[in-house]
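Okay, so here's just one chain, in structure tokens, the form predicted on its own.
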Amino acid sequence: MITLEHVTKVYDNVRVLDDINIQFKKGTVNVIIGPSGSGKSTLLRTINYLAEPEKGQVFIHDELVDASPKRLRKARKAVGMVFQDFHLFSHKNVLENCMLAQINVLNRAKDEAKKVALKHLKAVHMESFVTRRVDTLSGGQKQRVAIARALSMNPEVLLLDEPTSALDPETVGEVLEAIRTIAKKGMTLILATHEMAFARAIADRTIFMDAGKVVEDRNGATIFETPHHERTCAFLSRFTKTA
């Protein structure tokens, strides 16, 4: 469904992504783990071209993604994204946040946009907050609204970039539960996370990145049980000691 071929991204003379070749299949939950600065977030941002690679190509359904407005618009309709810092309109209420992009990007009528928004807010248990301004919500509530907003655009793929990193420990669980619910419905997910126990429980596939490279790419949770690479072993040893 999504293919990256020889993708390289450079920031300040550092190869944040270094010749990445990877594919993501429809209906799978793909979890990307690794230390901070390993390239996880940049990989996600490259898929929907929020970060444009210096080298290599990105394909969605075998169609090239690039900076041309037509191709970019088509790619971003297919791929939704949930950011670690929410990216919501704080001065608007929950329902408005989930309706705006539908109306302005998908040209949906207000009634239809409202119906779709309510459906997805209900799915993440935020339907009782529809009239609340976003700036009055907790971090966990904001992230669940962000997930509902992304789903309201009917994407084929949902990218989640460290969706719990800005949350306090008490609210992490509610966001992870929302993601688990989405995964059970068969949506294609690509999730970068530091939540190792959650990654192990939810993944159809686990990818370990370090220094801009894919070090290991394994089915399910096998990477946690029998890591092959020395760097993976060192990274996961800290998790097993604290688990």
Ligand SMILES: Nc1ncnc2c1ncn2[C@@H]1O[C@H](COP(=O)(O)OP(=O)(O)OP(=O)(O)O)[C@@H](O)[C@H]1O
Given for the second form:
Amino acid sequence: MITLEHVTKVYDNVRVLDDINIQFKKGTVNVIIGPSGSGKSTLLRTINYLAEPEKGQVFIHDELVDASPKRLRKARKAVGMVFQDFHLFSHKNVLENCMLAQINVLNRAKDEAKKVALKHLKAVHMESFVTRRVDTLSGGQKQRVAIARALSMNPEVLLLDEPTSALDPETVGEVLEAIRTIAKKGMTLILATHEMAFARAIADRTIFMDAGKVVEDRNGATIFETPHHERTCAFLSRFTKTA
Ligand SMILES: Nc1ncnc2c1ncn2[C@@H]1O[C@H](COP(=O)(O)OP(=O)(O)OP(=O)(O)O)[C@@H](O)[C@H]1O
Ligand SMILES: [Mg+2]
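Please could you give me the other form, the form predicted in complex with this ligand, since above is the form predicted on its own?
Full complex below, order starting with the chain above.
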């Protein structure tokens, strides 16, 4: 459902994405791993046009994504995003955070927006926090709200950019559990993560990136068992040593 063709992104004369060709299928969990600076976040950001590629094209359901307001709106509606640092309104409460964009962007009635928000908050076990201001929540709770908010917009695909890397180890588990629940429901996920054990457990497909290129793109979690490429081996062994 999402296709990237020859996508190239340049920052300061460096190709941080270098001729990326990739397709993501509906209902699959796609995990992107790779060293810091390899281009994982930039890849996710090109999908909803938060980063505009210098070359190449992104398609969602065979429709080109570009800067035209109509197409951009459509793309952003189809693609939800969860960031490492939550991007919530910290002075608003949990329910308001999950309702605002539904009302303002999707023009949903307040009652409907509330119903949808509560459904997704329940799924991530945050229903008892609805009236709490976001700035009083723990990191793991905030990230679960961010996930519920993204899902409340009924996206077709959810991009998650290191959703656990700002969290302390104790709260990582609750966010991973929430992601696992979404995956089980058949949501299309594209997840950039440094959580290798989780990646291995959840991936329908694993993509290893290095220096702006896709080095290895494999079904399931086989990349962890039998990495083919020297650079993948080096990355994974480094991880094993520091884990
Ligand atoms: N807005 C920007 N302006 C200039 N350079 C950028 C910008 N965004 C990213 N870069 C550079 O692009 C490269 C890829 O960055 P990116 O954030 O995609 O890496 P990453 O794989 O997500 O890394 P990490 O694992 O640390 O999150 C890095 O060298 C980074 O410094
Ligand atoms: Mg990143």
